[in-house]
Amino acid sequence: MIKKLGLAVWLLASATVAAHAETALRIGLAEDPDVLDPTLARTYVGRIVFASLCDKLFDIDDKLAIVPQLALGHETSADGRTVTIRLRPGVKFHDGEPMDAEAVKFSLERHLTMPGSFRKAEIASVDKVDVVDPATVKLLLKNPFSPLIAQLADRAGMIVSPKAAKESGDKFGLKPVCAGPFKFVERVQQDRIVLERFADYWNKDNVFVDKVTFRPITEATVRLANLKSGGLDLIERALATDIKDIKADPKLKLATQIEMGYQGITLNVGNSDVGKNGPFGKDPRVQQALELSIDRDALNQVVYNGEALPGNQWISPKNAYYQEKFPIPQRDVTKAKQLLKDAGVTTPVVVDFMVPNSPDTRQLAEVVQAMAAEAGFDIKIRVTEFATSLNEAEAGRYHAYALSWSGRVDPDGNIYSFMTCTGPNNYSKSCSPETDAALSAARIATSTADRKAAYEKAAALILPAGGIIYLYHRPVIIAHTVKLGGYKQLPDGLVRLTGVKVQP
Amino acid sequence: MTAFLARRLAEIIPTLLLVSVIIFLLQQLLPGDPATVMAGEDRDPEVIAHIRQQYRLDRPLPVQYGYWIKGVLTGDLGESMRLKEPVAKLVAQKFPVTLQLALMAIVISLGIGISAGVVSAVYKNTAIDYAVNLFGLWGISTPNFWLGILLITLFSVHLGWLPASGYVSPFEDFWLSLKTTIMPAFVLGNSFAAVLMRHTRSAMLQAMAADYVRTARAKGLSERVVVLKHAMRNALTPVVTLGALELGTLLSGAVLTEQVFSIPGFGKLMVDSVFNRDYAVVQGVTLVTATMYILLNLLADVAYVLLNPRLRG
C-alpha cells in the first residue's frame, strides 16, 4: 500500500514537473530588426520576429499559394474592384481585444493613413474599407489590383489592437499588440527580443513552445558557434560555406530553400550621363553580350556551393509565373565577341562595376569579372559600403551594380517598382511605354493565365534590354539542433513556430 | 588647487561645444542618404519626403545643428530614426555595459602587464625576457577579432565550458555575467596588456638603474623588497596614467570585439547606427563618449598634481 502511494506521489510530481517544465527557443538573427510596428517595420529581420508576433489575414504555403490566416477566405468581385474578405471568428489580441472586422478597418486605415507608413504604398489600390458585420469586411479598391490579397500576406495584412495602438501611437512599435502566436514581453536593443506564448492564441493546440528569444549576432560565424555551442537553438542565414560543416555535425539540421527574390546585376542604361554615354546606354547588344559572357553554373558552385538556383528572370524557375520561352542563356563567349563588335563598342569595354561589401557579393564581382574579360569586358570592381551604395546608384554614378532583392510572394512586387518608368527602385532608368502597359495589364487581370501572358510581353521587351541580368536565386538556409521538431521552411525565409516541438 | 581645478573645468565647456559641432559636421561628410537608407527596399517617394521633414533633414545643416544642441542643453539627445526610442534611453542601457567590459579589460591587462613587464625587467636578457617579449608581440599583433572567434570555438564550440556571445548584467546572475564577459575582456585587455608590459618593463629598467634603488640594495633590503617597494612604485606612475587614457578609450565601446561576442554596448550600437545612417545616436553616442573622454583626462590630470606638487599652480 504505502509503496503505491510512493509511486502515485511519484507520478504525480513528475507529472507536476512536466507540466511545468518551461519550452524555450532561442533564435539567432543576422541583425537587430528594426522597430516592431507592422506600419513602420522596413527591415526583412523584423518580419522573421513579426512571424511569430503578428498573425496576417493571408500567409503563403511551400509552394507560395496563398492561404487563409486570420480571415478564412475572400471573394473579388468580377469587375475586381470589390474584395470581400470573411474573418476568422473568435480570434483575441494580446490584450485580449476582439479581433474582428471594426479591428481589420482599423489595421488597414492606419497603414493608409499614419504618416511615414511604409504599407501604404503595398495598399495604396485600397479606397475604403467597410464593416459588413463584424466577420466581414469589404476593400473598395481605386481600380482593379491582382497583387492585394499577397500584400496582405505580409505586413500590410497584419492587424494590430486598436485600443493598444491608439494609446501608444508611433511609438506602438516599442511595446505591439497583435493576434500572433506569441506575445510582446521585452525588448532590449540590440540585445534580445523575448516572447511568450499566448494562452489564447486562436491555433493554441499547434504551439508547444512557451517562450522565444530573438538574438541578434551579426557574425555568421558566431552565430552557428552559438548554435553548435548550444547558445541558440535555430539560426537564420547561414553561410552557404557552412553547409558541409553544418550537414557533418549530428547535433544539427539543415532546412534549406529557394529565396523569393534574386541576385542581379543592375546596368546603367540612362541614369545620369554617366548611364546615357556609358557602355550600356548606347546599345542594348552590350547587356546581352555581358549576359553571355557569364556561366551561371559555375558562377553558383563558386558563390553559394551550388546550392542556389540559376535563373535568368525576376522570379525563379520554379515559380509558376516564369516564362519557359525565355530560357537560361547559355554562356557563349563567341557570340558575345560579336555582339559587342556589332554594337561597335571598342573592347576592351571598360565597365565601372559597384558592388555591396558583403563576401558573397565581392566573389560574385570577382567571378563575374573573371568570365567577361574573356568576352572583351575590363570589369573595374568598386567595393562599396551598402547604405553608400544605394546612394551612388539613385545619382546613376555607376555603370554596373550588384543589387539583389528580398522578393516577394506575388511576381508584381519583384519587378514594378524596377522596371516602370518611374519606379522607385528603377536605378537603370530603362523606360518604355511598352513595358510600363504590359507590367499594368498584369496587375489588372485577375486569372494566372492572363497575368502570365501579360508578363510574357513584358519578359520579351525586359530580358534583352531592360537594365538588369538576373542571375540566380539564393538559397535560404536555416540550420537548427536536431532537438527542434517540425520544422518547415518556406521560401520566404521567416521563421513559423507553430507546429514546432522542442524535444528536452 | 581650487583654482587649478575651475581652470580645468572651465575649459570643458568650449571644448565639448567645439566637439559637438565636429561631430555634427563629421557626420556630414558621411555619404548616403538617411532617409534613403531608412525607407527600406521599397524607397516610397513619399515615405522619404516624410522621414526628412520628420527629422528635419531638408532643413539647413546650421538650423539643424541648432535643433540638436538647443536639446542636448535641455537633456533631450533627440530619438533614434531607426528604434523609435530617445537616445539617452539607449545610451543609458549600453553604458553600464561597456562600463563592465572596460573595467574588466583594464584589470586583466593591468594584472597581465604589469607583472609581465617586472618579471622582464629583473631577468633581464634571460630565457624569461625573451619569452615575456615575445608573448607581448604575439598580443600587440593578434587582431580581436581572431582571437575572439578563436577563444569562441575552443571555449564555447569544443569545450562548452562559457557562452558563445550575450550578456547578462552582474546584477542578475554574477556568475552568468562573469562568463559572458571574460572571453571579450580577456580579447581586450589582451592586446593592452603587451603595451602596458613594454612600457612596465623599460620604466623598470631605469628605475632599477637608479641610484635609490643602489641605495636600497646597499642597505641590505632583500631584493624581493627593492624590486616592488622601491622600483616598482616609482616606475608605475606613467602605466597607471597610460591605464587611465586607455580606460577612456575602451568606454567608447569597443566596435570589434563587441561584434564579435554581441555585447550590446557603445561599440555596437555605433556601428549599427552608423551604417543605418541614425544620425541621432551617432550624435548622442560620440558627444558621450568625448564627455567621459574629457573627464577621465580631467581626473588623470588631477591624480598627476595630487602625487606631483611641482605641477600645481
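Positions refer to the first chain, counted from 1. Everything quoted here is computed from the prediction, not taken from an experiment. Whichever C-alpha set is largest while still superposing within 1.5 Å between the two forms counts as the rigid core. Compared with the form predicted on its own:
With the core superposed, residue 388 shows a C-alpha displacement of at least 2 Å between these two forms.
Taking 2 Å as the criterion, residue 471 counts as shifted between these two forms: its C-alpha moves by at least this amount when the rigid core is aligned.
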Second form
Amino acid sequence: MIKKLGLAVWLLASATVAAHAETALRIGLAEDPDVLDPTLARTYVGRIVFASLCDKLFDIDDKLAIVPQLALGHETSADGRTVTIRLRPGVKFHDGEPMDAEAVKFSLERHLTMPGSFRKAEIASVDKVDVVDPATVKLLLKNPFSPLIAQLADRAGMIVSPKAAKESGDKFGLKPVCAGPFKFVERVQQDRIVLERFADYWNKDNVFVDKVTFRPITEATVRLANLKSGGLDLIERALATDIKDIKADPKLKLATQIEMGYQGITLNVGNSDVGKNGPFGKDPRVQQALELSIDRDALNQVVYNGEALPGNQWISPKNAYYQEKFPIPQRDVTKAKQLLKDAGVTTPVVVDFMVPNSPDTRQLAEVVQAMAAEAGFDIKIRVTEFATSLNEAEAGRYHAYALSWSGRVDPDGNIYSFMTCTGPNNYSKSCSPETDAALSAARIATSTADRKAAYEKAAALILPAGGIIYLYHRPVIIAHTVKLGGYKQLPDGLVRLTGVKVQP
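Cool, the form predicted in complex with the partner chain is there; where's the form predicted on its own?
We keep it simple here and write out only the one chain, dropping partners and molecules.
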C-alpha cells in the first residue's frame, strides 16, 4: 500500500512538473540587431525583437488600422494642435516601476532630446508633453501632424522605464527595461538574445511562451535548415525561392504578406566628397539612366520568384497614396545610353555598389550589375555586413547602396526621414527646399485628398533626382513549425508572440 501511495505521489509530482515545464521558442533572425534602445535603434530586425520586449502606445491590426496597446485611446482637438492620450491603468515595467503618464512624458522627451535619437524627426511636431493625471498625457503640437498616432505605433511610441534609463544613461540598450510581454535576460553579440516571460505583463493571460531566444543567422539556407532539423521554431525572411519547398514540408507552415516598405537602391548624390564627386552627384540624368537600365519585372522573377510587387515609389501601387501620375518606368537601354551621353559622362560609369550580406540582396546586385552593363555602367559589387553598411552609408563612403525599408503604416514614415534635407535616414544627402515643403505640407494636411496632392508635388521632385531608385515591395516570408499555434503575420513583418502557443 505504501509503495502504491508513493508511486501515486511520484506520478502526481511528475504531472505537476510537466504542466509547468518551460515553453521555449527559438527564432532565427536574418541579422544581428543594432542597439536595443528604442530611441537609438534603426534596424528592421531590431523591431522584431522589440515586438516582444517593448510595448508601444499604439499598434496596428491585420487591416492596418491603428489600435490601442499601452494607451486606451486618444482625442485630437479641432485645430489639430492638442492630442490627449488615455493610458491603460495598472501597467508595470519589467523592473516593477509603474508605466504611467510621467513615464510616457519621460520617454517622449527622451526621444526628442537624447543625442543620436532616431525618433526626434518622427515626433518633432511635439512641442510639449503635459501630465494631466497618472493615466492621461496631453501632447501640445507646434502644428497639426497627421502621422503622429502612426508614429506612436512604432518605436517612437515605445515607453521605457525612467528609473532604468536614468541609471544606465546611454548604456540603456545593453539591458533594456520596457513594458512588453517578455523581459530582457542576456545578449551575446552575433549569437543570441534571450528574453523571458514577464509575469506582471498587463496582458499576461494571452502569453503562453516562457522563454524566447533570437539567433542571428545571416544565411537564409542555414536558417531554413535549422528550422527543418528542429533547431529553430520560426525563421524570418525565408527566401521566395524556398516557398515551394516550405509548402511541401508537412512539418512546416508558411505565413506571408506584401510588406509596407520597399526594396530600393540609394544613390549618393551629395554625402561627402565621394557623393559630390561621384557618378550621381553631378547630373540627375545619370540616376535616370541607371533606373532605365533596370527591368523590375525580370528582377522580381529572378530574385523573388515572382512573389514581390514591382513598384517605383515609397509606397506600393496598392496604397491609397500611390501616385498614378508617375507609373513604373519600363526598361529602355537606348534612352539610358542617350541620357549618359547628354550628361557628358565617360562610359563605362564606374559605380561602387554597397550590398548588405544576404542572399537575395546579393542576387539583386548581380542582376542589376548585368542589366546596367548594357547601358554603360560598370557596377562594382561590395558585399558588407549590414551594421557596417549603415555606418558606411552615414559617412558617405559609397556610390550606390542596396537598402530596404520595412515600412510604416502611414506614408510619411516611408519618406520624410529619407528625403528631407536633415532627415536622419537621408544617406544620399539629396536636399531640396521644395521637397521639404511638399513633405511638410503632407504632414499638416488632414484629408487624404490634400495629403495626396502634397505627395504628388514631392514625387515630381524625388523620383527623377531624389537619390533613391524604388524597385519593388517584397513579400514578408515567415516559416515556422506546425507546433506553433495561433501565429498571425501582419504586413509590417514583425513577429508578434502574444497569443502564440507551442504545442507538444
